[in-house]
Each structure stands twice: as C-alpha cells, then as structure tokens.
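Read the single chain below, which is given as structure tokens and is the form predicted together with its partner chain.
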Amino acid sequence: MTLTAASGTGERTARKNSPGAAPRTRRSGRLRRIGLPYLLLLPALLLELLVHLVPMAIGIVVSFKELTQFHIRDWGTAPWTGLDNYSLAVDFNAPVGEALLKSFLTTCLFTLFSVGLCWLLGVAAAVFLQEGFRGRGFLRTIFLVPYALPVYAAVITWAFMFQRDNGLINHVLHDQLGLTDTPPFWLIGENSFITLLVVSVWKGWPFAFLIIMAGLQNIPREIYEAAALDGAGIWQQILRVTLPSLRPVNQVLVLVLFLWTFNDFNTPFVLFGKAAPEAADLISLHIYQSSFQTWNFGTGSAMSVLLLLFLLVVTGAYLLLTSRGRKATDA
C-alpha cells in the first residue's frame, strides 16, 4: 500500500516537471500496474496458502503414511506405507472397505433426494412469490428463517422434536393420529434416514429459494406479456417462460446444493452425535469417525482424498455436460 502511495505521488510530481523525467516515470507506471494486482491478491494469496493448498499437501502426505496417535506431535517421522492405506479404504471385502462402500452409497442417495426436494421446493415457493399479493414479503422472510438459524440450534430443535418419548413428531403420528402401534425411534435405525432428510431439506432449501427468486428478477416481463398474447395460460407461462429461463441459474445451484449436501457434516453430528446410525451415516462424519475416533489419521487422509476425487471427477463432468448443453441451445 505504501509503495503504491509514494509511486502515485512520484507520478504526479514528475508530470508537473520537466518532460525529462517521463521515460522513468512510465517505467515505474507499468512496473505499478503490473504489480498492483498481485500486490492485491497478496494477503487472499497467503491466506489460500495456508488454510487450503497446505493442508491439502499435507493431507495428500499423510494418506501414504501410517499415522497413529503416536506420531501427532511430529507426523513427519511416521512410517511411509505406500498404497496401504488406499487398498484398505477400498478392499469392500474387508470391514473398513465395506462401511465406506455403505457409507459413500448412503451419502449419494440422501444427496439426491435432498437436493431433488430443497429444489422443488425452491422453485415453487419463488414462482408462487412472484406475482403480487398481500404478505408476499412476510413469507419471504419467514421462508428465509431456517437459511438464517445456526445450525446447532435448528438441528437441536428437530433432534428434540423427534426424540421417542417427549418428541412433537410422536406425539402426533402415535397419540393424535394413532398412525403407529408403538412410538417409533427416529434417530437410530432404519428412520433416521428419512429424519436427516426432514431436517437437511428444511436448512437447505431457503437457499435454493433465494438463488431461484434472484434469478427470476433477471426474466424480462416483455417475455411473458409476448406469452400471455399468444394465449398461454399462467401454468403454461411457468412451464414454457420461467423454467426455461431459470436453466442457467439451476445449473450452478444444482452443483453447489450437490457439493454442500454431499459434504455436509454439521447436520449428521448435531442430530445423531460423533456416531451416525448406519441407515444415515454420511460420508463426512464416517471419515471423522474413521480418523478422530480409532485414531487412524493415515486411512481418514486416504478417504478424504477419494471424496475429493470422487467430487472433482463429478463436478468436471458436470460443467463439461452443462457448458456444451449451453452452447447447443446457443447455436
């Protein structure tokens, strides 16, 4: 900053001089607008440094190494293992292999149904608001409480409400409905699937509906009047303007729903605690399982690098799909 600073003032003064001095001083000018830019991005620079490409470096590392809490305090002296670590994430035979496998299953699914539902969700919710009406603006804001809540405190709540014997939701399906014979357990076994769907949809999908509704301002109302003159309906106006407008907007909210959902870990640890029941298990709290819990640093690295494999393969084949389906219907 001080060195932009004196050259400004060195600049400023040369002009007003003799016209001697101009080679120098269009040197130190281009010498400036070369180096400002980095000169900005210094300190995001240093900070990408440290807290992503570093440790991914190092998580790279200790994914070849047999690190154990014996070697914490210096991780550098732990023994090399080659490829073991890796063979043993995905030998599915094996008990570790196998609850990866399950896991990483379990997490595919559960991303595809919650991001499929925070989607629908959002779209409906941003068309029905797009059209003027009293307490348009109120559910607005109401609908963007849950994006607004912090985590812990929305997914204690829903843990409360589902809990066995003092929870709302048996409550209501058992004592007022009388639906089930016995109250059922929603946060271990076979339902818990369906609760951590429940409550990631409820947090995630006001973010669809923002991004949705922001794109919507963008649809000029000339596209939609030339519609309704050629006799389309409203139904037919959301099916044949609206959707297809949106498209550009979905593809990037898909991608950043999939990449959020598929790594989300608050939700499954504030719901269930460092355990997830099988049937609910995501791939990211496994993986803190595998490496915090059994203190096996070196396979958790090995998983971890996977999953980001895994997300770069998808995430690549995406945006290749999206960007040459964008330039067909460009054509």
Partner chain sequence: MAAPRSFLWSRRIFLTLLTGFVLLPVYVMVSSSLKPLEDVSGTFQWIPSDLTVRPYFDIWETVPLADYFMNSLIVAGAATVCSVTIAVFAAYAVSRYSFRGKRVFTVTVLSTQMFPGILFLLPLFLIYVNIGNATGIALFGSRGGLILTYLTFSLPFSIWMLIGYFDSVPRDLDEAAKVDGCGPLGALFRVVVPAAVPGIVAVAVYAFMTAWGEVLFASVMTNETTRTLAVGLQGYSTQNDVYWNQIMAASLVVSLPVVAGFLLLQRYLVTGLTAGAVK
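Numbering follows the first chain given and starts at 1. Everything numeric in this text was worked out from a predicted model, so none of it was measured. For the two forms, the rigid core is made up of the largest set of C-alpha atoms that agree within 1.5 Å on superposition. Compared with the form predicted on its own:
With the core superposed, G273 shows a C-alpha displacement below 2 Å between these two forms.
Rather than the form predicted together with its partner chain that you just supplied, could I have the structure of the form predicted on its own?
Next comes a single chain, given without company.
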C-alpha cells in the first residue's frame, strides 16, 4: 500500500514537471485574467441592454409605425408608415414641424446660456477657492449643496419661490425693493425662460465647480511661482497658466454639461408641469407632449430618433475637433 501511494505521488510530480504542464497552467491563468474583467462587466452590460438599448431599438421601430391610442394595447398591429413620421417632423411649414423647430431653437439658446454660465461660475469659484484661507472648506461645502440636493425637491422649492402672489422672488423684488410696478409672472409667459435658466444654472454650476476644482489640483504650484517672477499678474496667470492647463478638463466638462442640459426633462417638467410655456418649451418636454398628450407615439418616436442623431453628430464633431486641437498643441 505504501508502494502504491508512493508511485501515485511520483506520477503526479512527474505530470507537474512535464514540459506541457507549465504552458497549460500559464494559458489557463491568462484566460482567467482576460475573462475576469468581462465577467465583472457582465451585470452592467445586461442592465445597459435592458434599460437603454432595448427601449431604444423599440423606439426606432415605433418611429416607422402609426402608433396612436387605437393601437396602444397591441402596438405590434399598428400599420407601418415608412418615413411619414419623419417627414411630418421635419416639415417646418406644417404646424408639427414648425413647433418642433421653435422648440429646438429654444433648447439651443437655453443650452448655450446655461452651459456658459455654469462653466463661468464654476471656474470663478474654483479659482477663488484655490488659495488657502479660513473658511474655505465651509464655502466648498456650501457651493456643493445644490448638486447634492435631489432634483425634484430643489426644483419644487424654486417653483414655490417663483409664485406670483406669495413667492419669495416677487416678495423681494416687488414688495421689498420696489423694482417692478406689478408682481411679474415667472412661470408663464416670456419670463418662464429666465426662470428655467436660473434653476438650471443653480443646480448645474456646482458640478462644473467640482470638476474644475479637481483639475486645479494637478497644476504644479511652481508654474504660478515662475509666472509671478516673470511679472504676470493674477489675470495673466489665469489666462496663460490656469485655462491652458485646464483644457483637457474643460473639453470633457463642456461636453457633459451640453448633453445634460440639452436632454434636461426633469427641470421644465417639475417647474411647468406637462405643458411648458412657449418661451420655455425645451425639446425633451416637447417630445413628451407630442407622444403622451396627443397619443401619437409614432411621431414622438421619430422626433426622439432625430434628436439622438443630432446629439451623435454634434458629439462626434466636437470630439474630432478637440482631438485635432490636442494634436496641434502637442505638435
């Protein structure tokens, strides 16, 4: 029995020391290392597939159908319309296309102002808080409060503040300061665009502040000291040192702010409800109204696909231009 055990041990040792054992072991270990990241990413990929890709594919299919309230129970039976929904959406001489074009232009103007102000306030606050002083940590915390608050709670609070008769904004502007003859309407009419812009900037600029503040930590202090020795003032240091050093951070930040702002649905929906004023008719809420208020899901899906294509084109062009700019700078 002892001889049998010894022989078995000797055979296992011989197999381990055989020439083909080491490559097989290394090969299996390499396969485990390669497969482990994909295994860890599998839950996220499945969620992405179920939450985004499958609904997106269904929306593209619906955009080619005449899906109304008459076929909502079984949307598969809705008749195919080909490109009719797209033709209707881009016919700017017809009421549907004209309304979509106005909403698109309003969204572009809103995004331009919102992203610009968010970036400007974020850079100013981050540069101001770059130097150490008493209370800097407290100010950083206060500045990040709007970003940490739940969106719905924050926007509902702003909606109460912008009420005409008992809102805080009119109480200060009209009752206390006397800047207006009559209390203005902020949630309807032309002023609704200003209201939407104020709320959007208020809840968006802390994100820009956070990203810029993190980017400033990577700029060596010696560069500022060398610029100061060369006679550069504070504004010259910002223009010649800070902004060029923050270019990679700003490129990503502007793109993220653009996509978030252009697709913003929660802010106008909570502020104005299901029907936003014409001055604040963002395209996300406009597509919602075209789908769920008129029960024309085919046209609404076509508008969504057109919006997706527009964002893809703008994002691709932006990434191409910024990459060329980096290559030119490096060269």
